[in-house]
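Read the single chain below, which is given as structure tokens and is the form predicted alone.
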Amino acid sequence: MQSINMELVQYSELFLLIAAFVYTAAFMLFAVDMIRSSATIRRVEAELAAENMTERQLVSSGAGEAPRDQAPHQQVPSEELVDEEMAYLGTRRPFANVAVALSVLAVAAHAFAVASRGIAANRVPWANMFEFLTTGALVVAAVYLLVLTRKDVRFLGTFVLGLVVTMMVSATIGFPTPVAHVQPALQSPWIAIHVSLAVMAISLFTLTFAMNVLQLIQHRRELAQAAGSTRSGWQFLRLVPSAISLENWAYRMNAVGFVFWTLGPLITGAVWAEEAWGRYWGWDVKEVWTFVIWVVYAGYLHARATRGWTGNRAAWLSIIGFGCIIFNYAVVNVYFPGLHSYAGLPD
């Protein structure tokens, strides 16, 4: 067995600390952008009013007709400032844009930290709870930035990076684990497939959790608006898609995450269990909770697709599924003895 490169481990820890600080700075800037949403909304409304006035002047002077294919931000009704497809509005949001740039830097540092830890130990860097949380936080942030290249989901920045920072702090405080070789049960090629699929699923479920929470808040705002309320506390939600749009996108992403969860923890987990312990299923507490999570999300997808469970009911069912994931990894892994006990705190 090859020795551990302790110098590379030190670099990994340093870059992980750097990534955590940069994530925190990005989170704070996203929060400032949200707080300053009223000023952003006033600026966008002024820009839209100026553009509409120019178009009316052109039409009235006979210089030409208004273009049929308008830019995405011109298709948005005056009351809402973001369309249902989350297309980029071209709005100037300097704090959010700097936060995105910092997030890219943080992901680069984070990726180096995770990769160097794995290289130092000559194995995949997700063999215990510390590594699972730090790798999971990296994938959550990377998936968010990937989605951000296609959709204007800057409104999710505060929620997503808040969860990323929480995961990294939880890993450092709750599960500090020195770099070491893994136990024999984990010395299998299946660990790369099994855990990576689980991380991908959880990263998508994390994003949909943030969307569902925003959906519930947006729904309350829409009800208040329908009742004639003009509460200023709802202002930042004008830069957020409607509750229906948030739910539709959460449903799509949950469907993809469900596929990863089915292939990862459920199917490859059973195959790995047969290789390691001679049986595909043994009612171990970890296996049971993996199946519980699968059932909750399967019920969510089925109810949403065939029973018409839309709106708040679907959002709450998705949030319950994410709560089961948190319980599975924060409680079951640590406090419930079983064949998967090595996945929690180090021996």
Given for the second form:
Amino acid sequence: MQSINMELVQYSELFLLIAAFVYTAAFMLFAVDMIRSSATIRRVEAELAAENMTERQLVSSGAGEAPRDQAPHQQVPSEELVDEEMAYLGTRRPFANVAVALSVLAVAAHAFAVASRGIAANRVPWANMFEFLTTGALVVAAVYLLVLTRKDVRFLGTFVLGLVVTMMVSATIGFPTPVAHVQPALQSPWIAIHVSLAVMAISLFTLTFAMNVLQLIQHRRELAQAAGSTRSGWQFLRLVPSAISLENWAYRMNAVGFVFWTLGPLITGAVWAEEAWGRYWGWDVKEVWTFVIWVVYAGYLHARATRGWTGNRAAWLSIIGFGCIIFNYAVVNVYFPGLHSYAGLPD
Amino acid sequence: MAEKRENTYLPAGHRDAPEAAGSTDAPAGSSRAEVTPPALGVRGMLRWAWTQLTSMRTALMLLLMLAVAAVPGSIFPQRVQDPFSVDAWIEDNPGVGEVLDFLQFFDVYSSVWFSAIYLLLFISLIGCILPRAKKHWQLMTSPPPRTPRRLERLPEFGALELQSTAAGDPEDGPKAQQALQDAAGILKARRYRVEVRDAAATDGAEASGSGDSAGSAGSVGAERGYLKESGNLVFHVALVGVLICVALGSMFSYRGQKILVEDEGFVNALVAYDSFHPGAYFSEDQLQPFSVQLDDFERVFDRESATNFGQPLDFTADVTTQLGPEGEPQSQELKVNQPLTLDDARVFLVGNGYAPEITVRDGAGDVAFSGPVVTRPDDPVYTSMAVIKAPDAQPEQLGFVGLLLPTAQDTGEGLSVSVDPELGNPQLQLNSYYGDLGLDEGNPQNVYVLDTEGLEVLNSRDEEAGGIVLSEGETYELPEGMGSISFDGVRDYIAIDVHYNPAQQGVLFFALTALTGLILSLFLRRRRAWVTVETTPAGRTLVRYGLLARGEDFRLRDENIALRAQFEKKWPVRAPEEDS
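Could the form predicted in complex with the partner chain be given as well, to go with the form predicted alone?
Expanding to the full complex; the earlier chain stays at the top.
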């Protein structure tokens, strides 16, 4: 077996640290953008008011009337602040934009760190819990940036980057694992397919978790507004699309995540289990939880087609599904004895 | 976005699938009343029960219950995996253990309640897909639905007025009939199933407010994405297929475990197994008479890494296999993740360890036991549990319990531990006992456990004689003239599993079919389109079109835009008049 390139490992660790710091900076800037939402909204309102003003001046100047007094404090309807299809409307959010730029930098450093770790060990860089988390965080951040190129999902930045930073920190604190070769049970081409699909699925579920939580918050706000509440509440939510828009987008991503979960953990997992352990399904704890998560998300997809179960209840199912994923990862891997003893944790 | 929800097409076979626009947003409580059983006869009750069972809400509830019911199987030890831990759990938790055992918490996946949930779920599923399949078949074999009266009320709608000048200008738009054919062609190219209807068949559209029914040239009805519903049905049918294959597999499969010490052979026959788990309909002639012999076993450990020194990197067993007594012996490699396929059975390498060769002589000097003793490794450095039973020893039966240390190192306190998994300095540390080992009554005993109760201690660290410490090639004389024990050498052993499951290819086939169906049903778009063409009183050709989505479709607007672009490319379209 080829030796591990320790020099490359050191570079990998350095870049992982850099990525973590830059992510943290991006997270903080997204948070600042969130806090400054009301300022952003006021600016947009002022711009819109100014536009209206010039238009009216043009109209009224002909009639020789004095321009009517404009009310710049008038609330701009939310449709003008966000697009339901999450298209870019040209709202300037400098802090968020710098945060996005930093995220790009961080993802580049992170990608280098993950790739060099894999090259150093001459295998896929997701063979233990530390690597699973760091690779997962990379995919979450990369998918988020990918979506950002098409859609204005800057409103998700604080949540996504927060989750990414959490994943990086818990990998380092909870599951620090030195680079090493993998044990014979993991030496199979299936590790590349099975685990990468699991990472993809979990990354998508992570993003939809953030969206579904926002959906619930947004729904409460919409209810309050419909009930005639004049309380302006959390200004940030005015820059977030409507609950139903969030729900639809979360559904589309969950559908993709569900396919990944079916093919990855479930089907290729069973195929690999047959090859390594002799049976395709044996209700090992990890298999149980893979099944539970699959059923919960299947329930979510069905809830979308059941009267009285759309909207908030479906969102809760998606959130519960993500809770099961976290439980499966953080609790089942560590505390439940089973065949998936790959965690690389000290006994 | 609210319109989107209205047009959401939902599985029609489910009786509580929302049909009316906006009903999806009705609060959950509003339909509770439906659930009250009406006062009906037995048939009525059965019909009602069937309706309830096959409803979407019930299916969803059963799904969620299945998820919850699966969880205890990960919390409590399960008999299918480890019957010994189940017994230990019940012993450690008297009272609770028995109750949970009665409630089948240690056999969750074959329990009455778990089976009830998934069987009900599958009955509900079948009851749901049968009417859906019928309805889908009817739709597939019939033309696209009738053209609605008011296309402008559809979620996506557009109208184009084509250029027309009186004098046969080459810039002229096509006449109404030609436009209709063009529209049909465009829709067909966009992979719609298309039907062109003449004005008489388009009576619905005729009545649409234009007032000039004579001007209608007919309409086009089109639908695409039938595969979405087909995929959905295939997905659910394939799940039934998976379940059937799983059931077949558990009936006709078998699995068995065998430990093979170096140079030992194994013939696939019932008596040869250490443990054997047949399916319900297993018969002994299913066992193909192949044989496997372990010639050599090699372990590779990490010798470079500072952090993972001694971690296993590779296990390779060189085996000789033979298919039947007349078969040609074949040398093969058996590794983790690389099982052997012999006849229809699969042979897996699931464990390995050391088997020290021991000779026990009794007080009379006769050999009471001689051979390799399979030890059970308990940690990464292969500190292995050894149990030796010599019931033939005279005058007293002898038993030994202790450890094999592959590379023993003195800790400085008179105690040795193993520091490496390879055989650097193999050492046996044993306690010895004499008395009745309890083997004579014929009760089955675990060969890896010596019940020391009722035995007299000969050697142990607490005794005057001390424990037995043996290096390779050494012999120890037992106290009180009870005999001697020699450590002659160490051989390797492997643990193999033999599995036979004739239905597992079927499970894989149906799982992949289900996946294909799932992808089709989730990502295909099912749409209907209608185009009407009429000649306006001004003599121009007016084309209207409308789009309707069935099921989740977030890109209906894009379809509208694409369709309009194609129409505009095909025909010279009049700019909309400013003042009208």
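Positions refer to the first chain, counted from 1. Under this definition, the rigid core comprises the largest set of C-alpha atoms superposing within 1.5 Å between the forms. Note that the coordinates shown come from a computational prediction; the quantities given were computed from them, not determined experimentally.
Student: Is residue 307 one of the residues whose Cα moves 2 Å or more between these two forms, with the core superposed?
Tutor: Yes, its C-alpha moves 2 Å or more.
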